[in-house]
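The chain that follows stands alone, in the form predicted alone, written as structure tokens.
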Amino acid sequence: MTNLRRTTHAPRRRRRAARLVARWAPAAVLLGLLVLAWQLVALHNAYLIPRIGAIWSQIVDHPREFLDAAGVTLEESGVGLGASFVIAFSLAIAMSHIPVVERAVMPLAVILNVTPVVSLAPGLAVAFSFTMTPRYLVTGIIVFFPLLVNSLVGLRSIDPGALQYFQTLHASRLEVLLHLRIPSSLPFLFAAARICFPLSVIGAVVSEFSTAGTASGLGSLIEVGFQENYLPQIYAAIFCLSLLGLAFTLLVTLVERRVLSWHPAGSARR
């Protein structure tokens, strides 16, 4: 019986890595010819772009340094990321129930999504006496917008035969809002985080640039680097960048594929 289910399992195993190959196999060729490329362009053209043993140097070398400015990049994206969801979820069921609320915010959002926040830094900064808050708020501002825009859609985007079932029931507003609008949101919702939690990262390194503060992030290692004119540094921060990009992203996979197993949106990720 055994040696049964070994045979029986074998085969799937196998069909099994084959899928992880054929999905995985195109895109480490192409990385691995990036980096071929990179390391050919970078040992001919030095003050171009260093090598990839200089970048990874500079982060062995200074671990504590890096660690440090990463966790304070990743406080500012988390903090700016989460209160403007909070805001912007909370704006939406509003704007979902109460027509005149989308009509009073939402011209106001679409001015402050095209407005530059870069311009904004400077003067957030002196109003808040050059605190962390100018990069919370520079974080949460460049995220607001896909976040209120997905969320009203998302609470939206209910089946009409869903919600005649919940009146025939007499159904409150708040028990349709947490059974069936929330619910029916969260495809929205992560597409939502899909974009945002990479682009809370981009923010907080937009307002290390523009905002000064009393403490290092990966952005103020990009800056010093750039004014000693010191290029494995500017990268190796660049490369630390890309992988909480990457595990924002990696992140908000899983948690999808668990949260909306239910839902055609999560199993077609399976």
Contents of the next structure:
Amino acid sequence: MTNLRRTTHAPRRRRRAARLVARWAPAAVLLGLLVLAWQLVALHNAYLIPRIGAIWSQIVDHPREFLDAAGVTLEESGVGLGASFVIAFSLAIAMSHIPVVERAVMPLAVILNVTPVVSLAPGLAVAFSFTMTPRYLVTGIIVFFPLLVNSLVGLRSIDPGALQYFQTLHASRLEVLLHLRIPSSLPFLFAAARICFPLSVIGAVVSEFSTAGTASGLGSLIEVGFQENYLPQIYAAIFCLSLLGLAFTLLVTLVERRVLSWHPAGSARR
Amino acid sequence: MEDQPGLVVSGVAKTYVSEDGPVPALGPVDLQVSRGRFVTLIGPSGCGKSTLLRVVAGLDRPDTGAISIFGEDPEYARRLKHIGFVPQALALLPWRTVLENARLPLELNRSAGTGRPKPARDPAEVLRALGLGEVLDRRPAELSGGMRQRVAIARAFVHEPAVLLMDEPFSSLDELTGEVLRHELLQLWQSTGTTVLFVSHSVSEAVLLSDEVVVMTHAPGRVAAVIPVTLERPRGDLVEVSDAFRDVEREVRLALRSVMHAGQPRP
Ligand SMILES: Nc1ncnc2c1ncn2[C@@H]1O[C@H](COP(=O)(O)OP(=O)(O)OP(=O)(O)O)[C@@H](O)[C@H]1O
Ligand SMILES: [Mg+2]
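Switching forms now, from the form predicted alone to the form predicted in complex with the partner chain, please provide the structure.
Below, the chain from earlier opens the complete complex, with every other chain and molecule after it.
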């Protein structure tokens, strides 16, 4: 019995490992080459980019500093994103039921979207002095439009036949919302999450540039590194930002795989 | 019980307004379906069969005429969940399992369920009766076309509607699956006594299922002929090869042919 299991499982595990290698080896090789090139350039041009070892020891020597900064940046993007989502989704629900709300809100949202939001940061910093508010505002505004549009399109992406079926049972608007519109919108919301988290981090970092003195995030570390002309700190912070984005994307992928297992695009991506 | 008025359609006409002007789609149509009867509409494509079903379901308002469902207007019947609907496109919810889909009519508009004499059916039991006991936890995407069709039928029976409206439910299935499902539908229907208005484009399907076949004219569709089907029930697998079946089938075909040759432009 044990013997049998071993003979049937071992090849499968090996096949899985082979598939993993085939999937990731090209990226790993390319990454290795880029690191090598980086290191070669850094060795001869220390004023251009720092050596990898210098970046690494920057993080290893000051783990608390980077962890705290990452926490601050994560909080800024998280609060901005969360608040913006609540407002955008509620507005989208209102817009999908009441046409006049859409006609009122959409033009203003478009104007907000074409305005380079990061340029608002200094003004907001002056207005709210050195609090976290301008940072929340910038991250919130920067993700607002994609959240609003994706929510609206998602809530409208219902199967008209299913809506008719609901109507034959005299389902209320609330029931249509809960059992039809919101589930239909989920694929669009996950797509929005993938776009909006990196956007909100951009918002957080840029707003940190113009609000020195408040709690320091990864953007503040970059700012300080810039003022002190100290490259390893700048790149160490950038490295942490990438890691943050990677972790979030991984999280979204895992949650999406569970929640959207019914969705054809979701299962095809697997 | 058989001859009490169930579904009464009187003088119902509908004209759609499109960019090129008005499109007369239906009628005026007069039609009666007695309580507990199975009546099938058949007619040329575009003659307004789906329109009539939508009007009866209260999804569309007729321009003239009136509908009565056991003495109530469609709006009120919908409110009481007296209407069961199997749309041609099924409209199953892809994120729900088979069982959750069949349970949907019990979850929606709950207030209609109170004060009803008959308790609703157990969804799992209806699904099992249709041979879906093994796939209760699967999602629609993981089912064959025939199984999906069964789920839509189960869902229509779960809340024990007074009137069941079915729009060409078997037209997308292969011949063999359709054959099996027609007999399954007959069995399920016979255990409930629901009044059925069914749309078909297959003459033999119409004859096999119905107590009456209603042949409609070209658009705007009117009733051209009502052909009673007196074959004994329950109708087994062999009824289709009997002479009596062939006779009714021929009668329906002839009525359809005279409708098709009635000088109307081809769609
Ligand atoms: N929403 C609509 N707007 C405009 N015209 C419509 C609309 N719905 C249906 N029609 C027209 O009304 C007529 C009847 O349509 P209907 O779908 O009821 O026909 P049908 O008998 O069900 O046809 P089929 O057998 O092909 O399903 C057709 O000419 C169609 O083009
Ligand atoms: Mg039709």
